[in-house]
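We begin with a single chain expressed as structure tokens, specifically the form predicted on its own.
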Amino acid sequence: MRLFLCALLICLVPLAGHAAADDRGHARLWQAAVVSLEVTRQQYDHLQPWTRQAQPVAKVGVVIASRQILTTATDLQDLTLVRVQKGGRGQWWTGALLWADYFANVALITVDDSDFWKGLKPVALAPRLNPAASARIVRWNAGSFEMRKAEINRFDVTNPGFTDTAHVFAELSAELGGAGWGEPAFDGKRLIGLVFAQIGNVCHTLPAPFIRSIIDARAKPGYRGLGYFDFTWQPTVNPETQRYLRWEGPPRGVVVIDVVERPGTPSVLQPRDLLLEVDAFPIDIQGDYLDPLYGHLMLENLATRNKWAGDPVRLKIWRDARELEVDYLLPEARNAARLVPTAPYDQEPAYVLLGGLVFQPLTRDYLRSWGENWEERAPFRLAYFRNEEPTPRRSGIVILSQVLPDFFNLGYHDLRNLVLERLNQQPVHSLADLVAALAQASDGFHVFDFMKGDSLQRVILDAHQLEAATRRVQQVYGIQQDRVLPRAQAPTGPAPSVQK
């Protein structure tokens, strides 16, 4: 038994070294392609709209093509400066950025010096993923190159910062720490992944097809974004489900049980259509189809499976005991149905401030002020809003949020988080119907009305004092600007083609 010990060592033994080989000569090639990324951007508080700081982050970029830096779009909105580092120490330089999708958390990066690139080299994007081989995470780190091993685990789809967006995510396993910054990763000499969040030692990542899907989709005129399915569904375990629907073979697909009616485009879904295929993938009871490069995924992935906005989904369902095919276009991400939307990427917060009562657009953004369990801190009646949908009635919502006091607002200085219904009997959505209602003074006067139920529902503001009073409020709380309206997002443009 001795003898058999000894010798299967020895057979071990060169194997654990061509290993170690493998990672030495891929390690040449890593160092050759990751480097450090400095990112200074604008930090703004919503609680508090026109203060900003500088906010410095450290992320992880990877040479993909000649000139052309890949990251994860995490933290690269309102970015003033961004500067590169090679090597993980010396001299750093001065980049730019080509372009953000934050829908996707893709980015690209470039620095103009033509000495930076001298000695790196563009890694490959992986085709596919292995999950049966062991992957790397690598990083430069103080000056050293880190090198993890990774397995990966499963494939999931996840809403990546907030959005409406729904794509596939690699779950990997590595004993790596502070992680979630764009970290690559990868299996041989190709690039399999980016990092964007870790949760202990499972870090999510990005997979290389689906970065590759929005590179290349870019770099084509007329590019439009991510869509995503804006219906409800849910499962159909429960065999009476399918019976009440009058589905007649074996149990397969999901029932819809909402959609969303936008204004002049009615929904080609109604509630209790049963969904049975996506672009000919079968849906089974539980909302899952079948991937060719991830196994099984949950439907929302075919939205973002080498899809666009404005692209034709075509649905097979099961309405009143027939089967029907429907064309189904994905709505924009950006422009998601939300009562309460995330705040626009690369803009400031808006705001109105009058005479000291500082009116904003409920978003996202302001909600997560209040923390980490924001869903939980945050006010209930407006964190209550954050699962609604616009509706002709009421399409957006303004906030009194807080008043900076003076004496022309006297006694209302402690009112916050009042839902704003009208100015000057005129409805009020947006930060713009607000500014339009200005002009509707009533003898005089300026009447606030709040949303029933909350604390208080009428203010009344002297319209003639209005703009002395905004005025001196601006000087003592030391605010630049009286008003920053909302602007309407920049189309998505296209981007520099990237070499394969």
The other form holds:
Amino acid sequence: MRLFLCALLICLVPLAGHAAADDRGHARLWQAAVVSLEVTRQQYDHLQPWTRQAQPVAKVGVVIASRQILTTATDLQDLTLVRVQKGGRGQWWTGALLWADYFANVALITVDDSDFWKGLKPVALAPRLNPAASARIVRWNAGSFEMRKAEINRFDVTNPGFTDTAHVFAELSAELGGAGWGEPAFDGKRLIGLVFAQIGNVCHTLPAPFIRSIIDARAKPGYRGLGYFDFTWQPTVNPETQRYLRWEGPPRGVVVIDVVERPGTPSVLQPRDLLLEVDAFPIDIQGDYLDPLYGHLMLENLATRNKWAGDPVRLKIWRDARELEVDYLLPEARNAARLVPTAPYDQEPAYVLLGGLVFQPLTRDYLRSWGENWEERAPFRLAYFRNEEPTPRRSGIVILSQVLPDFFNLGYHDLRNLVLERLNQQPVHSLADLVAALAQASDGFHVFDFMKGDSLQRVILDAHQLEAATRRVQQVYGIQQDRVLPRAQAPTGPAPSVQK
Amino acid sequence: MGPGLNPLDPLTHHPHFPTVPKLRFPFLAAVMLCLSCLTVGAASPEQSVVQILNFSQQPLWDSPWRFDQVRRGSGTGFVIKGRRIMTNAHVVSWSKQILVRRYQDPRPYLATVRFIGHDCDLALLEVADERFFEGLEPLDFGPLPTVRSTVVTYGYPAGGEQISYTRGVVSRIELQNYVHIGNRSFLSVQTDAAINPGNSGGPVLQDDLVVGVAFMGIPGLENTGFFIPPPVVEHFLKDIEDGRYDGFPTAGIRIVPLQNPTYRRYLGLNGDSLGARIDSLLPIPATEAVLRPDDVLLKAGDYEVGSDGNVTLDGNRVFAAAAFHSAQHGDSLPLRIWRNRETLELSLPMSTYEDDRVLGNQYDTLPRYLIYAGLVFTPLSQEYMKTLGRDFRALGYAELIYELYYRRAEAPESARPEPIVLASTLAHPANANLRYTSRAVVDRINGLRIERLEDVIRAFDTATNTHHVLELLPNRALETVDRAAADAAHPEILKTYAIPQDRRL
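Complement to the form predicted on its own: the form predicted together with the partner chain:
After this comes the whole thing, all chains and molecules, with the earlier chain placed first.
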């Protein structure tokens, strides 16, 4: 026994020494590529949309090509300044955002000053992830280079940043605190991903092959952005469902239960279609397919696996006891696709102030103003709109979010979170509708009608005194602008541009 | 429903008092101190104050064929004219047996409920044994007490066996949500006299006249008890004169203050003190035939309505809904309305409103259900929601919440008269592969839209396909059950889970 232990120790010592030597060798490569990012962004208070404060965010980047620093897109929206530091200490260099794809959660940053790039060397992105690899998650931490061992637990599919897109991510176990800000993960010399979230000791990591697909696509002209599947399906673990659908083969596929009707584009899918294959990948009864890089993944990933908005996806379905193949066109992932969208990126919150009445579009950012448990704490009816799809009758929601007291709005002071249906008999689905309807005042009155079932159905304001009252409220409450209307947004998020 | 009422509010506090809580010594000391300085009227009203013991058993709303364990609760009552005992409805709800005890009399007497009004939380009991009433003088009712006047409560609260008296002043008089029913508000008197568990149903006296029936407190508020005042009690007593309790009628209007000068000018109203606006109507045909949104309510019955939405009732400013509470079911209430820049004298037919029964606490009627192949279907109700726990919103039952509390008011055209929920699934191989097994609103079964429980029966009974197909909200999630296997499993499941009947309709 003692002999065996000695033999084992003799074997282990060279192995451990070899691993340590590898780490030291790789550390030099990693240190020459990993940089610290200091981001300052506008943080808006959606409950008082005219106010803002500067929010500093510390992130991590990694040089992947000449004058290109890769990081996650998290918290890069509404940025006012980005600075970069190399070597974990010393000078901060002013950077610039090359582009950020918020739906893919990938961004590139550069630094104009050539001196910055001296001593930095790009690292290569791994073409695939080896689940057996002993990875390292690294970052500069208070002047020291921190390297933490990480193991790949599994691959899964996530929706980043409350968007509709879904893509693969790797779950890495690591003894690391405060991660989720773009920390690079390496397997030897190659970058295998960026950490974008952390739950306990589990780091959710954007895999390098997915990142590479986004960078390559953006480098080509006409990038259309990511798409997503806008139909709802459920597993067919109940064999009776397969029998009911008259499927007689071995159990496979999932059943489509809901499809979104897009204006002018009839859906190629119907409820009760059995979805058998997506782009030739067989779908099992759980809704998974076998990915060549990652193993079993939810079929949602096939919407973003080297696919882009507008691309056809070939679906094999079982409908009315017949097998069919249809081409499904991927809808474009964009904020405005939902009835309650995420607020547009890189824009200040929209609002219109009318005589102390504050009107805002209902957005997920507004609902998140209720804090961590906003899904429970935000007004139920407003939060429930998240479950609804836009329709021609209601393409968006404008709410009376609050009333800033003034004698002009006496009697309305306690109103809040009412859904505006019409102004001056004109339907209101957006702030633009609201502003347009102001021209329709009748007999000197503005008539606001709220959603049936709300705690108040109607408010009347004096059209002649409205402007003066609005100015007075602005002055009393220190509000610079009486309105901020949303700008049209590029379909793929912010256009590639260099911030100077 | 008055302004600001939230359909979820009743769950935030539930101050029923029929059970006996643990009490601390400081409380006992305080009560004893009060007793030493109490002066009881010469007529000894305590002779007519009785202790009520109720042995009750409530159904389980998520397993509607079952019952909770038998509970013993105690409350107070008092003898009134006609050899009847008045108490709170919540003292005698879900009763299996009621015993009453007279003042300083060791004998229990059997009592039965003669009338019960769950909306106003009042009940009348009868005792068959003639000896019970020997030597008892019925208590008489007095007027609505004035604010700051002194009242004395009589009752059998927890903390001892003998009758207890507490004294306090009338703090204020307002409309309050009556938590026993949960979704009705009536006139209520707040007092700082201690009203504790066991006091419920006891008389509140002033000059030896009953000026209220103690009925609730609010946990967390000190020196705050509430009693039901004479106008509500008198309404209850008048209602039952025909041998049946109908309940308080509902006007079916939402009254809101009308204080914005522009809105008043828009409606052509002069002055700023009179008239509150009718903002919306409940779908009650008689109300919709008489009133319209944007009518201005100038006077209801004998009471002028202020622009703040209140009326002055015996010197108290209370919400205008109180003016409608004098009407009985079947009465018509005279209204003075401002509409199209002129005054109209109208008459509003008043009747009870049952369509929101499921939004309140339910009593006496056992839950309806159907069990088929282990699938338990029952109507969606507030009682069912309570089985999910107090923080049911946190648990993500948004579809149930919307269907129960919001759809009816917001989209009545798509609302179901009786939304049905798949409450649970009793496990069996015939249903073991279902993914959704509970807490889901049933949209369709075998293609039939489920409007009420009878539709579930019809959908299963008339099926001819090989499979039963259930579509559940949201997103019409699909579940299927082999029909032959389900039919075969059905009696076996009933036997396995000891279910006496597969339905209660």
